[in-house]
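Just one chain follows, in the form predicted on its own, and it is written as structure tokens.
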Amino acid sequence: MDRATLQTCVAQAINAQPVTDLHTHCYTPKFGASPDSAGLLLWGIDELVVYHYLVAEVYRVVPATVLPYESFWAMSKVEQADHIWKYLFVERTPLSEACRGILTCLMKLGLDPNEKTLTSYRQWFSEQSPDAYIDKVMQIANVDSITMTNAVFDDAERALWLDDPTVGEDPRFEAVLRIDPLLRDWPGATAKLRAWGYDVNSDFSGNTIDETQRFLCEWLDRQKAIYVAMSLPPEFLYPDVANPQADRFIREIMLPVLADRGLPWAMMIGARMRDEVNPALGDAGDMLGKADVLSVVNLCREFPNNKFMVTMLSRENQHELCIAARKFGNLMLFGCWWFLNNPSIIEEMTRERLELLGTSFCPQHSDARVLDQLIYKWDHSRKIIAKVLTDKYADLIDSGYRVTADHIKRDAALLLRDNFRDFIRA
């Protein structure tokens, strides 16, 4: 197979392979789906443009000395979007990945990405129905399943699940139980559990272990969750002598439940919250930090009957994390998260993982908070994954190995769908 044929074959296989998007913040229409509502399913041009990536970016151009943060947040979403479009897409060339992503979405939807105002886009989106639009986006992105992130400690989302037991029932979506406060703020979390009728105490006395496990089991059942997820700070440690409550929660409560049910614990490690960086920017104020890979190693070694899915936010963690994954079959690396979701870094990480792990990882997830982002994140990532695979197959051919179309199709399925599906079911 010559290089041109190889490149075409790989691109065709990667583009044809449906993706199971293993981590998003997208939701079924029952969670609320109007572009201008307070619903959880976000979509449409204004949500795309007023995304926190672009809020941070526009303040590089129009600083807070010109437009104070509080003045920006006092604007309507339409006004915010017009401001960002003017300064990042009209008066400047939209070279950043966040800007380019919106242009890709518009182009793939059949819209001209060169408009000077958002008026025509708003008109087009106003004509779409949420349910049909989900199908349209999934078809364009070639995504066969969207994995939600369902935060039980968010009062608004919890109320939706309690008010309508079918809120998560949609064959296009899977649920994930998100329980950050149980690890990050045990006293606050136990106070909420007590208010919800669970007999728990922050000092672990009485029925705390059994009752917290009952809480987890009830919500895993209610959501039909396929894994448990947490976003953790760079300082996360296991074991953590300074935070014995967190260690006890992990050892005595959460991991026994997950081992019994065969469900993974997904850890997204390295996000430094806005309060530590620039709270005036809202969601755009977060940052990252280098995390401790040895803590993941300790968990994988101490709990061989548990499964761990891990992504880390700092580029500096990626090599060490790959080496850790070589040592533990119960560790699945996934995605290029948040600040890593840039083509140069995605390419570097994908090459590194293929060279160290073969095809035994999940190269990407969209992390989409706006439904439309599925389009650009998978379009851009597929191109990069195909490029790297082409180079790696060429290396095999140079070594005398016969690469066939069947090899390429099998690898595409493993990387974009089957590795994740097999891991959560194994």
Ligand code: HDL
Contents of the next structure:
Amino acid sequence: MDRATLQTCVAQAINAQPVTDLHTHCYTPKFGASPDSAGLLLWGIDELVVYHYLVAEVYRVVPATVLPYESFWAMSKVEQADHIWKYLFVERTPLSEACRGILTCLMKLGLDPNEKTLTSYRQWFSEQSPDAYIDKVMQIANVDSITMTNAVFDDAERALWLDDPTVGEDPRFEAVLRIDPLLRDWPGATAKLRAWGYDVNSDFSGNTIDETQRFLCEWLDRQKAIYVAMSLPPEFLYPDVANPQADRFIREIMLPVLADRGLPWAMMIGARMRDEVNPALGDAGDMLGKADVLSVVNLCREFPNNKFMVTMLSRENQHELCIAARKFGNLMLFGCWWFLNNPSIIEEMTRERLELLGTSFCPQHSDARVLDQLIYKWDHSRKIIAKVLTDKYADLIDSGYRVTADHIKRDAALLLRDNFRDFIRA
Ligand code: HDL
Ligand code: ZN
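Having seen the form predicted on its own, please provide the structure of the form predicted in complex with D-arabinohydroxamic acid (HDL).
Expanding to the full complex; the earlier chain stays at the top.
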């Protein structure tokens, strides 16, 4: 197969392969949809433009000394979007990945991305209905399943589940039990569990283990969750001699439940929260830090019957994490998360992972917080994954291996869907 044919074959296979998007912040329509202020499903041009990545970027152009944070947050979402569009898309060239992504969405939706105001886009979106628009976005992005992030400690979300247990039931979506506070703030989390009727104590006395497991099982059942997820700080350690309660939660409460049910624990490690960085930026105020890969190794070794999905936020962790994955079959690496979700780093990470892990990893997740982002996050990533795969297949051909279209189709299915589906089911 010559290089041009190879390139075409890889692009076709990657574009034709439906993606199971294993980590997003999208929701079924029953969770309510923007612009309804209570709606958790965010979609449409104003949500796209005020996405927290762009808030951070517009504050580099119009600093807080000019526009105080409080003034920005006091604006309506429409006013915030107009401000961002003016300064990042009209007065400046939208070269950043977050800006370019919106242009890709508009273009793939059949709109001209060069408008100087958002007026015509708002008109177009006002003619869409959320439920039908989900189908349109999934069709354009070629995504066959959207995995949600269902944060049970978020009062608004928990209320919706308790009010209507079918809220997550939609064949296009899967649920994930997100429980950060149980490791990030055990005392605060146990206080909430007690208020919800679980007989737990932060000192692990009494029925704490059984009752916390009851809490996990009830929510895994209610959500029909396909894995449990946590975002963890750069300082996360296992074992952590300074935090024996965290070790006990992991060892005596959570991992036995997950092993029993065959569910993975998705660890998203390295997020430094806004209160330590810039709280005035809200969701845009978080940052990252280099984390401890040996802690992942310790967990994979100590719990061979548990499955661990891991993504780390620091570029500096990626090579060591790939080597850790070479040592443990119960460790599945996934995605180029958050601040890594940029072409230059996606390419570097995908190349490194293919060279060290072959096809045994999940190269990407969208992390889409606004539904429409599925369109650009997958368009951009598919192009990069195809580019890297083409190079690697070319290397194989140079080594005498006869690469066929069937090889390429099989690998595309593994990377974009089947590795994840097989891992959560194994
Ligand atoms: O904790 C997470 O799941 C992160 O992905 C955060 O949601 C982050 O704010 C984000 O939106 N990244 O894209
Ligand atoms: Zn996320």
